[in-house]
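Coming up is one lone chain in structure tokens, specifically the form predicted alone.
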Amino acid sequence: MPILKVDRVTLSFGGVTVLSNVSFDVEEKSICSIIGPNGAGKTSIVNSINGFYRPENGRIIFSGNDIIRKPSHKIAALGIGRTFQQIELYTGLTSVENMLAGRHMLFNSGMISCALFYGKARRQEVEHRRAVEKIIDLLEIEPIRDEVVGNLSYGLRKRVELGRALAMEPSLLILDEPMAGMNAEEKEDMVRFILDIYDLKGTSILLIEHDMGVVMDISHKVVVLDFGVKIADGAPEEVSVNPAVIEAYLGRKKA
């Protein structure tokens, strides 16, 4: 069974269209893909996956349960973390307070206990930032870790906001554009950080990205949409030679 079954989604705002009969599965410990040109309705899928948008008619399975209606925090805590477009942290705080925030549903210790930080909350806390201390390894931000993130550099911002997603333990990891705006440096790093995260925890990931490039070299499956209707799904040596997709990023060739 695919971790994630979308199907059949339709969503619109208004009289627009932006989703229309959206179906693709993401199957469990694979990376899978969402590309297609701007406005195509990338980043309507996913927010109608997160609960963000409420689409009008379909189904979107996750783990064997129907998310179409559930509340983005209960969808959260059945196991979906994300990033998002624009970054979306805490710039008040530091790397390691954004990170601890990201496992706020994992604490479940009751309120006396955790106004006198004693017995359970006081476990819990040390066991989470054990958790965040490894993360910050894998990402390899020990030196900017009690930095206020308002400070740091967009590249840095990026890499805070995967850890934060990540310290949800989330068994689904959705990546809406991770590598926007990024340098060749940058995105080298965030291209190893993905496959890190792939090849050490298992998690499956859905990726939307712009950059072919990296899109072929690292999906195992490519979901392609154009103005809101999926035109290709596939491996990606499929997808780069389907005329549709060549048609939608290229345009048709004039007789």
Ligand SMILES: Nc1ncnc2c1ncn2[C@@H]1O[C@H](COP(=O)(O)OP(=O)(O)O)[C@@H](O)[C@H]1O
Given for the second form:
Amino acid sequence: MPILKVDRVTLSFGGVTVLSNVSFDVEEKSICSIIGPNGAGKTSIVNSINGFYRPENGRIIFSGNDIIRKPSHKIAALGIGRTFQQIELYTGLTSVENMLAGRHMLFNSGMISCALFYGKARRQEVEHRRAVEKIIDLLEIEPIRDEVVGNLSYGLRKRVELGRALAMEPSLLILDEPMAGMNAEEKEDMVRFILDIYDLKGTSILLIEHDMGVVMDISHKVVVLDFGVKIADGAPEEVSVNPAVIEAYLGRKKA
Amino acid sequence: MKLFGTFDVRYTQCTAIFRTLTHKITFVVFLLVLCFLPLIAGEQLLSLLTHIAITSITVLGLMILVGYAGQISLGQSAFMAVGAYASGLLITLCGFPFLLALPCAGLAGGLAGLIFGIPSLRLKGFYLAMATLAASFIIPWLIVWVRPDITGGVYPGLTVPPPVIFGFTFNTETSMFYLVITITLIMIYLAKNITRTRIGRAFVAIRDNDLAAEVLGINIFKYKLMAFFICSVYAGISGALWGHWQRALNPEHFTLMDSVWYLGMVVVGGLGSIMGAVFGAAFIRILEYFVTAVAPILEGWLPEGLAGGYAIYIFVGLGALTFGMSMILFLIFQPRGINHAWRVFLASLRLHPFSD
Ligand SMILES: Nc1ncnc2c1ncn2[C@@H]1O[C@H](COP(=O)(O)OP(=O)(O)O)[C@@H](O)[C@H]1O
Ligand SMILES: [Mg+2]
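Can I have the other form now, the form predicted together with the ligand, not the form predicted alone?
What follows is the whole complex; the chain from before opens it.
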């Protein structure tokens, strides 16, 4: 039973079709990757999944709910967490506060309780702080936990952003090019963190990547997108020998 | 950086307001000074401090809305009017005790703010400011024209009794000072709590990145409205205290210009800091106080033809001029406000032996 089912999704902007009839599944507790050249429509799929874009056709089923017309914050509440290709952190908050803000939905203290800092509000602050501290350990960002994220380096901000998505305790984690713009060492770290998250929490992961290399090593399934059309999907070994993929993606890249 | 290398051993300590012994001692000393001040201070000083405290409450609300949630409102003084009239009328007409009328005034202000905050769901920045501007005209208009028989309209206005708590009447400058300071301290504490918990983080999330906030599960409509509500609850309470202090209300006391001043105090104090609200209110009120004191002196220096009865005009011009100048100077030289300057100063004290 797939955790996410993207079913014949079509999206266009002012007559330009960005996604046409794209369908694929993400199996529960698996790492699924979407690859494709720049402008293929990968980010558009993610934006459609979390309700930021509104596809005109198709269905997106997450854990049995059709989410295509739901507002973004409700989709998040169902258990979809994500990171952004261009980092979108809360720049005025510290790393810890960003992650606590990521756990927003897991709190249920109200306005009065927060204003009085009494009972539920106080208890939950401590509880969630403890949970965030575990994520900090996992992602090895102890030294920057109280730094305002606006001042951090690109690689660290990417890590904090991953931490914030993880803090939501999502059942599906969508990572939009988590390794873009990183050097080899940072990339290696990021791959290690993704695998750790998968091993420790069994989170289903939808990984968007531009670069084929890493994806082939860690994915259970690869979906290949080109000009808004899915041209192949399947196990990495199959996809990498698929003539259409070689033609459209690898071939063009070599040329 | 923590004072003298404090180490947290429990997570509750990370969220504490006073993190070190020095903080606690400073706070206690500050409280003692406030307690004993009326014994030595004259009425004028007490009155200035009371005015600063009442202003701080409304600026605190605006700070939450503008400095934390990143929204804007030009209706703050109108929401103060709602609170002031609500409390005054509930006591005089319905016989409410002060301690019940005050929260009701906050609620009334809050509801008014909620209504005028609805455009924030669609509008941002300049356009939102224009939409909230409407409150500055509509609310005084309602007060004057809907039931002038009850509100007293512009003339004679509404006479408000002094607060009475358990039989004690707060009808002197000293007793009002104690009452207002106590309520202000409570309001500061509540504001601090809001900003250090889940709700404050949701506000900052909306301010810093509303798209990400929505995608990460924050219902931005709900939290924008909540920010407007909290902001104008503060306005309502501040307005009510002002009414009970002045004992007379008139819609002309609550002008658009006042709302602009409050926004100025938020900026001067430092966006996104609770103490900044208090600093901003104090700075502008003290400035205003000096301008009022200086105007008659300047009048004496004026050539014969201009002097005599014109001091009031000089004051009006001088007030606007100094306010405008201080805003410009702050934006250029200290855009992060007094609060930031204060922190830099504290940090330099802390590092003193090692800094140059
Ligand atoms: N909001 C938008 N408005 C108009 N065109 C868009 C928008 N978002 C994406 N596109 C277009 O859709 C195509 C796919 O973009 P994107 O999904 O970002 O690709 P990828 O993430 O695979 O690089 C691009 O041609 C882009 O210009
Ligand atoms: Mg992209």
